[in-house]
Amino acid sequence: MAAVKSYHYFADNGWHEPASRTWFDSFNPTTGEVWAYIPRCNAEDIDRAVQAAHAAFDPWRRLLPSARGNVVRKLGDALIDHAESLGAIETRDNGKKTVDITPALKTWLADSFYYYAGLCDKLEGSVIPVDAPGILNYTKHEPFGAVACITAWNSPLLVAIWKIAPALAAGNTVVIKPSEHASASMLALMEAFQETDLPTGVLNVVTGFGEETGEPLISHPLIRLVSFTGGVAGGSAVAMAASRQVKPVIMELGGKSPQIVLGDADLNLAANGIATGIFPPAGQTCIAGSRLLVQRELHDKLVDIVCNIVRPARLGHPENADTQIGPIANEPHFRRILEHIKEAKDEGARLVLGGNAVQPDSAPNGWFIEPTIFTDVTPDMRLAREEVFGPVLAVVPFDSEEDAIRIANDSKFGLAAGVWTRDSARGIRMAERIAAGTVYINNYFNATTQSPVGGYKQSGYGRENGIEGMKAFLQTKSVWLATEPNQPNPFA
């Protein structure tokens, strides 16, 4: 095995050993060791931090727009230069494989900093027509200060970057938190922008667990906002601590989002669609289309299809080109998944494809799961409700449209949902009535920069990417200006 490497946290511009002096290990899931050795912060090493962000931000907030935009641009520069060893990297913390994260580096997520660089300089207020004589109302936008950025494992760059960007971007600096079971990539990423001209104390990154590192970061007095992802329980975790030092918080979590194939769907469009919104990153992402609706006739002819297509899916090491799945990100997830699997089939699901633990030839001790489907679903199975984050597929006949929105919309979860049919009017018009923050039409999966992304109902609320990304991390300031100075005296 190749030496474990040492990790320190990132402060003030400046690398630090945790105030506890212990680490913790972080394990590849390829092959079930340890590889790295990531700091345990306590709240003394996040009151560094903080305290560094604090200081940065009013230099940081008072750059001309342009120029901050030209800060954060060259962020972007720095990801891609480094791209393949921070892919590498991801690949062994979190098991992405190499070929979709370090390409998706060099591209869309270097574009996120290029993307909220250029709106730095064109985000504007307005005036507004009051009924006043003799005043002028306008508007204007101002950043939050020192806010804090708490991130999941199954997407560890991905998720901080639509973060930090649009974060920095609006003035604001940052103190991110990445999960304690991918941490190793985001202290790369520090590394890289190092060789930048970021200003000391902008951005800063401690790791750690969430009694330890994570609820002394939501509240410190410091803070003025929280933006976090992952499972609705540490949602709800989260919005409490900042709840009693009234911080907004931006939450993005977990999903049951359903797929509906209707009567008219093209099949085979729909079954590429299907298995591609939930088998090739092994389920493990919060838009995953795990609910398959389908009309009651289409029922088993889909099945099939779908089976055939996810069948011959090769799982296999991460790091090989031609690995179609790679691993369950760590131990505890890969367990809980298998504990869903075996109850569905408690609970009277019928297992088609899949459902068990196996070990590729590339990766014998790695943390591996087949694409699973189960068929026999009812609604209200556990199945049906929770949010399993792996590679299993709930397959639930339904009988009438009216009857696909009720069962689409009958959960606490509302982030994504698809609809496949042949007919566009029909497509909107469902999409119009499903209550999720994103709606697919004869597509899935698909995210850029420029459109927004968020939940309804328990999935979160706030919303990240696009415009809307960058207000969230924005609070707006009605300014009124006397223009005819005249204040009469109330006792005269």
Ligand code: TXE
Second form
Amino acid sequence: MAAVKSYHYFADNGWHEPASRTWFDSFNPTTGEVWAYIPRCNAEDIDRAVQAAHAAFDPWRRLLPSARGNVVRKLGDALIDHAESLGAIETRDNGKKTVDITPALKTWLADSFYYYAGLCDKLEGSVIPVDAPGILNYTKHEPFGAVACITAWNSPLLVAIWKIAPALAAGNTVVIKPSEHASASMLALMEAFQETDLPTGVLNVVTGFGEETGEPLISHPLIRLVSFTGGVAGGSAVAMAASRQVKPVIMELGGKSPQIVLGDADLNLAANGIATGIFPPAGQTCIAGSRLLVQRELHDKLVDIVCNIVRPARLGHPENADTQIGPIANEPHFRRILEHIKEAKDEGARLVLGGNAVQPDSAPNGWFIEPTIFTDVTPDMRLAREEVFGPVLAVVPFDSEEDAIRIANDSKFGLAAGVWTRDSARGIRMAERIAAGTVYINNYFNATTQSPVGGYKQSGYGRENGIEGMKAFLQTKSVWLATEPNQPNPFA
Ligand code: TXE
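Having gone through the form predicted on its own, I am curious about the other one (the form predicted in complex with the ligand); can you provide its structure?
What follows is the entire complex, opening with the chain shown before.
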């Protein structure tokens, strides 16, 4: 076994031991072994990081917009230069397949920095024709200050980059706290960024647990905004902590996204989309299409096709190029998914595929779960209502378009949905009525930097990606300038 790597946290352009002098274990989900020690940061470390971000704010926001853009652009270059080593860490720490993560870092995640770098000098305010004589009124977009980003474990770098690229481009400085289950890649990203022109204090990383590290970060009086990705329970605790000082919050939470297959759908296409929408990342993605709603007369045929597509999927070591599904990212989550499967059986759902933990030859000690499909799921079962965040698909039949909309919207979540139909107008009609932040028609899982993502209902609020993703990190100032004497004596 290789030596266990011990990390320091990053603040004020330096690496520090945690004030607590304690570290916690980070596990490799493919081997079940501890491979890294992560600093357990407390309020003292957080204060160091936040003070650094606060001190860095004024010079950073005052950089000429194109100069700030140049710094942000170089973060994209650094990401590309270090994609192999960063990808290797995400594989080791989180079980991401190397064949997916390394190219993703080089392309669309680097693009995130390039896209927002390009926007630095393009978000214009406006001149408003106000009903006030002798006044020039204009608006401008301004950054908030030092902002906190708190992220989840499922796609550590992706979730982080979706926040830090727009936050920095908008002129904010950042303290980020990655998930306690997957902190190493964010620390390694800072090592890569140290080779760029990023000024001292503009980006800082503290590590640790939610209540111990996350809450004091949110509650630090110099933090002006919080951007969060994670579960509903964590999100709601974060929103409550932020509300005590009236801090704005951006929330990216979970989902129970429906894939609706209408009677006129191309079944093979739909089956590919359904399999793609959940199984390759073992369901560990917020937009996983985990509810398959299918027109009743197509039910058996479609379930057969999906099972036939998914059955041969190769589970295995995420470093191997021929692996199609990697491990579950951490042991507590692995156990939670198995609980969900047991509970679905107890509730009376019918298991038609998978359902077991497995030990692939290439990774016999890892946390793997077979792609799992349940039919005979009724909309009231927990399996149809709660997010599993694992490779478990619940199939629910429906009888009419109306019925499909009703079941799709009967959820506390509203993150994404898929509609499969040969009739585009019908697809658009459905999209109008589905309560979700993203609707895919005859495709699923596409996401690029240009288009906003985010939730309805308990899937969250605020948007990431696109121009909206940067506006979320900006506040509007309205300036009133008198162009002629305009202030009479009120008591004359
Ligand atoms: O999320 P948590 P986890 C969902 C999915 C998963 C569940 C739990 O259902 O099973 O969330 O995942 C920090 N104050 N998603 O455990 O617990 C915590 O330390 C401050 C959906 O990752 O919400 C971590 O950094 N911080 C999601 C972050 O919040 C707190 C992706 C997320 O932790 C805190 C991943 C507190 N009180 C999981 N409590 C998506 N939408 O993509 C927790 N944290």
